[in-house]
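Shown next as structure tokens: one chain only, the form predicted on its own.
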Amino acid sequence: MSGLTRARRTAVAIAATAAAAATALTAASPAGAAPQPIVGGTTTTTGAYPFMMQITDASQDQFCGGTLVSPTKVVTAAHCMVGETPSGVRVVGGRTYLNGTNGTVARVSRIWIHPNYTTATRGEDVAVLTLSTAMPYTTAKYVSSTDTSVYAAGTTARVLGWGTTSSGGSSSNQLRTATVPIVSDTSCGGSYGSDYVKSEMVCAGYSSGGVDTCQGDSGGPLLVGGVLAGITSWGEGCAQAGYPGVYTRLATFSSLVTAQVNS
């Protein structure tokens, strides 16, 4: 089974290709709560979330979100940067609303793509960009190599993002941000098959669903503690009843991204 990606743009490419891919969740509510239909969640702002990044086209058109995670670097999915250059994209920050004017914008000197990426069911689905001028917002701190245990089934989670709020239908103007649990790796084996590959994967959601990522939202955060432990990747669908989304481990990729980081 293969599902979609959760970036406005390569959504659509990819379903015009009859590629796979994967689509971007959509926000969830507290483990123990009951779902809220990013798809579900709540609207909230950038000044509580100021390293959440809109990444854009040249024309400031949000299609993905990314992480800054220094000054200059921002973490965000390989599949939203399949096919662009720096000089097409655009980093927002410090912008709640999509329609907005306000905050900082700033040009993409580099593009660093995991070298094995094909496509997101496959794994390895990492990107950091490299800015031209640093952004004045504080950063988010990232998991180690080992720290594993924020993997822990049942961990509660939080997801941001300006994704749709139903899969095909309209995007969020406001941010939006949800709490979602950690499922087990034998769950989501169970829902996703061989397309899940639980050494690079981890999947977070609901099993009667209602709470995701959707369209929009891939390449944004998945917070675990405050740290960011993953990064919104793909799904079949988005809040659907038995099938979570689907987030990059990001512990798995620590290293890699901390040489980009320096680099």
Contents of the next structure:
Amino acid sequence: MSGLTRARRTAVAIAATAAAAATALTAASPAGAAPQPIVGGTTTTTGAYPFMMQITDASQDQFCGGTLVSPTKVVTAAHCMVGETPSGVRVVGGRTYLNGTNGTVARVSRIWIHPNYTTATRGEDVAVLTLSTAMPYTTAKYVSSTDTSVYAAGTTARVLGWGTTSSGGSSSNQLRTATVPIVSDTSCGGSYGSDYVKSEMVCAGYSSGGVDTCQGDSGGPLLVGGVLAGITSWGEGCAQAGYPGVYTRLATFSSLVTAQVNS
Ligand code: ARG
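Return one more block: the form predicted in complex with ligand ARG, after the form predicted on its own shown previously.
Every chain and every other molecule in the complex is listed next, the one we just looked at coming first.
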């Protein structure tokens, strides 16, 4: 992993931790506690999820996930793209393992970041990459702006990524997936206070924790019924009881994303 990637992950982790400053000091796992698996779920493949993209640097070191929504367009998180230039980013499809060399590598010709994006805890954590060459993989559908039923509390959602398998741990060489229930706005607001902006975010996770996305999963998909409904954005630690993962509520940004996809 490059120093840049590590620095970026650390910065993001700090930003997310600051979200719950009051609890941050006690957020560390007790010594000897078992590492909490991120995506606590299971290993999977890009064959099973062909729209699942690695977002990498020019050396093909993965630092975020992304979702292929048209042959040349990838939806990811704005916080993944801050400070990036098109020439420094690659999108890799069809590569299940981080240390693989297979699949398709595309250069990026344009990075669109939501114009109002500042930090993940303020929302607008969405970006669209335009690829210089088309990906030969099945794309994912994404929610429309009127698709709000996908966010009903208790709905089963699926997350995917190569992120760390514990907070501050190391990445998973193989793509992983897990299912997590959507959490109500009231409950998530109770966890995160004013950092949770219900019009722009949605939370998912078990109240007891144990299954979650984690560092390096950002930008990747939250799928409901196989449709892209959210983008991995932030959380207090990973998989902690009472602190679900927070995802960009894609329906809110659907028209903006469509404008980018068609541009
Ligand atoms: N911000 C992280 C990233 O850049 C994702 C964190 C998700 N955290 C969580 N507890 N679900 O990869």
